[in-house]
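The chain that follows stands alone, in the form predicted alone, written as structure tokens.
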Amino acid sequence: MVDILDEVAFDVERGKIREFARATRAGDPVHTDARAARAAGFPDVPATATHVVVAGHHRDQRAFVAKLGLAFDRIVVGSVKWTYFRPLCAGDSLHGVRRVAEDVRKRGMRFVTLETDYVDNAGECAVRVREVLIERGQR
């Protein structure tokens, strides 16, 4: 089994937070207005709940799928769970390490559970993402 599947680093940017807020229709002004964010107790605009999906834009998704030996055209995402240890805010820099937490076969399908810890500059885990990929069987 592969221990560290891949790593990624990116900055949490105001512009991306604003784009996510619009795309997900997050209406709370704390995501788009720094004054509203500070009035709510944040150091800067906080990211929306699913913001770390931007890491997918910095990764070679086909490469990690190939590293796992999965057939890219038969994969579906079974679930994604985000566990926040603190809010992400504009100005944060994150480093994510993705690992395989579980890899099992059931009823002709393969279920790969991946876990990514996104660590901030202080070395603290800010958010953990747990996702399950399902490789459908061949027809």
Contents of the next structure:
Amino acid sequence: MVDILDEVAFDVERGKIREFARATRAGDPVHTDARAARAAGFPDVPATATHVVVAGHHRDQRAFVAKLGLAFDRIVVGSVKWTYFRPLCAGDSLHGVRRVAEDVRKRGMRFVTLETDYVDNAGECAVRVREVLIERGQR
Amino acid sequence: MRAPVTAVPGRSLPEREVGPVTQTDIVRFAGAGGDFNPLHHDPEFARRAGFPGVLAMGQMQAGMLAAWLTDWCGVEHLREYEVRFVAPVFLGAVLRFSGEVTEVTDGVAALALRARDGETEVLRATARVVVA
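Next block: the form predicted together with its partner chain, after the form predicted alone:
Whole complex next, starting from this chain.
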């Protein structure tokens, strides 16, 4: 199954990188100091590894859950896998397309695997995120 | 780019301790990440959902573990990061991050990582990192 579930667009911004780095206790100065970032070979401050989580601000979580026919109060995220093709840096504009990669039922539970490719302005995928949602059975 | 770290199988990463986790930590992550599910900031709502109190969003501790990893190896050298959410994290948790190199093939190290709150494992993760 390769249904498009939702799409999201957002800009990678210095201020949000700093905010997210602080919230996750990242200590590497490249995330907050443009000079340190350039000295390390980045064009601008790089985002931390899980930065695209900020797309949560731009998504309607309830809408996609409803679209999948999942019960909002019975879902847990089982795992998340990130594949990096290049570091994201401030100034990048990303477009994420989320698809259903797998949807299976086992042991009375439903496992939905979603895959999002975050593509940059040049059309290249910078990071791919695969998340497995688990819908627990009704008690 | 910066030089990658050196790694051999069996090498342990320097551990990090974060905590005790406060409501402020959770609210700060909500602001940064955009997850405003009341389970993470409304104690009454969390209790009605069957939890002893608010719980951190899994992405908070996943992001902290990833940040700890890239503080060590440099974010530009990270190729893959996969995290499994094993147990919820509640207020007061003291998270201890640890990990070791399990394999090195063609300049890429495989790592096994975990976060524990006391004796309870809360996250289990793997990563692939370019190394010297």
